[in-house]
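Single chain ahead, by itself, as structure tokens, in the form predicted on its own.
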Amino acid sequence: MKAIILAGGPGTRLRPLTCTRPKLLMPIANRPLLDWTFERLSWAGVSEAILAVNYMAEAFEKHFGGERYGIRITYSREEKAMGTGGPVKLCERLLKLEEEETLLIMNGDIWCDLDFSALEASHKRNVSRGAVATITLYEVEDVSRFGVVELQPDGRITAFHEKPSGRVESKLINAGIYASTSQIFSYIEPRKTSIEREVFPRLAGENRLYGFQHRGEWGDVGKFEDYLKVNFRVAKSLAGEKPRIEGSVEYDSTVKLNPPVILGDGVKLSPGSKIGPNAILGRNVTVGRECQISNSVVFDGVEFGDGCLVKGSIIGEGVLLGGNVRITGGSVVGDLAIISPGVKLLRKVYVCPRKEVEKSALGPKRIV
């Protein structure tokens, strides 16, 4: 199998965050996004993938290289946006697919514990009945966000309705993950296209278009709020009733530890601090005295001064919080902000890279 990943989003909705890293390298329990991909790739046999780069594509060459997990990777930029279907026919010209080889193509800002085996199976099944992609579904509640499909009983999608704004009967949605023939380049014009919107209900319409039901985890990271629970719910997998210790980690028996909790290597936690649940903390954080954290992120290099509360929040690279900052409600710190003692942020209040916030702020507010 080879795989096209489409990694070229800027990440408007995650900023400030994205304002100094592309989407797909956001942490998710200590490792990029895209790092826990390649991982699971590697599992089915993947020998090569293409990143389909665009915004901030310099920062994915220089933390993957050529390589990754025995994968092979190479770089496809487009010099403007294209839609979700440009990108993938700009990769045409470095595949050389064998015959009968799968291809997968992903959006790249998914997590999800996939079987990409299963799915390569139920696809080449799906060939022998015409097929030319078969697509990953996800059953959800809310599906506007969502392209939504109807399929039959063989596995066929005789419609695809992509974010349908009325009543729809179907739950089962695009979870951004294909397998395909090497026929899905014809399909596929040069130019800024949708393969949601363009390309698959045509192949739908020619029945040639089949589903795959992925029912184990599945989050788009796409918003500040599926970012955290994606976390969230990686945490509780890896961490379990205990908390996850990565390295070197300082703390004493008046800590107290409410898990899912990861603490990253050479974490430091002063005495009477309360951490968790739902609390991840990258490398090199140091947390002062008393301070409480829960349904939080914390990236790496973070300094907390004394009697900090951090509560449904994010904090982003390098942040130094002075003593009894409060940070609640959904509100997110730009890398290498500084926040100044008794400064409260409540409500999703966004603080933009390197400022320095010295007043208090109840949002929904933008500190640039």
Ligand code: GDD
Given for the second form:
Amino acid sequence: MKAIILAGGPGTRLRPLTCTRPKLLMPIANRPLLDWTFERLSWAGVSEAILAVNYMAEAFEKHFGGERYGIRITYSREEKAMGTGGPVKLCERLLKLEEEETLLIMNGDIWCDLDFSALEASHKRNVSRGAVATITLYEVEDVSRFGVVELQPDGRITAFHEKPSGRVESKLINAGIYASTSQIFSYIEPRKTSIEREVFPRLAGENRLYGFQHRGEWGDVGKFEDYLKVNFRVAKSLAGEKPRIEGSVEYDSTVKLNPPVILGDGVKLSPGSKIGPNAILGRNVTVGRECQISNSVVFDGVEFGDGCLVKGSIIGEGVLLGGNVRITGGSVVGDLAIISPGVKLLRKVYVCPRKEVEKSALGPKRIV
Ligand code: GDD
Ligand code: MG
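Let me have the form predicted in complex with the named molecule next, following on from the form predicted on its own.
Everything in the complex follows now, all chains and molecules, and the chain you saw is the first one.
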């Protein structure tokens, strides 16, 4: 099996964090999202992957180079954004598929515990019934932000609606992971195009599109709420009822750890702090006395003064928080920002990287 991973989106909905890193390198439980994916792909015997890059392309090459978990990685770089279809077509010339070898195509901004070999096996059965592609499906309540399919009991998809505006009966969405034959390339035009709007409806109309339902964990990390949710789910499955300590960490018996908690290597917690539930602290984070951190993700190298409270928020790499800072309500602080002592950022306040913030902001605001 070989893979094409769509990795070029600008991650607009995750700014300010994606001002300084691509969405696919955002940490999930202290490990870049794509590292999780490569590991799972290697378990399924994927030998080669092409990263279809555009926004911050160099960051991927710097992070992965030419290989990860035994998977050979090459890069396909567009001159300008080509949607979800165009970049796949561009990869055609870089791929040599063996006879009957499965091609996996996926949105890179997905975290899931899918068994890719089970998808492959299902696809191979579908190919014998005429399938070009098999789409991984996932059941959700609100389908409006996704591609939605109409699935027949025999596994055929008879309609595909991308981000439907009206009511649809189906709760099965496109999970953004497809197994296909090389025939898919003949359905994609060499231009900016959407695989969801132009290719899938056509394949469905020709009875050549099938579905494979995934029932484990799945999440798109494209929005802050979802990014946090995915982190907490992974933290729970990794750490469970015990704190997960990754390397050497310092704290005494006055510190309360309330799982799920992940503490990266080199974390130092001062006396009286309460960490968790749902707190992920990156490497070398230092926390002052009597701080409280819950329902939040803290990137590497953040320093907290004494008496800080961080709840339901994300703190970017290398941020400095003065004493008694409060950050809550889905606020997000970009890398290397400096927040002065006593400042409150209370609800959906987004701070740009390297910004020095001296005044509080109580409601939704971008500090640029
Ligand atoms: N190379 C390249 N070039 N990659 C791109 C481009 C581009 O111009 N635009 C988007 N991508 C990548 C993104 O980085 C992401 O990994 C993937 O394509 C999907 O783009 P999103 O912008 O995240 O799409 P979405 O989340 O709104 O919708 C898609 O995913 C849903 C599942 O999460 C669709 O495939 C839906 O049908 C699906 O339900
Ligand atoms: Mg997405």
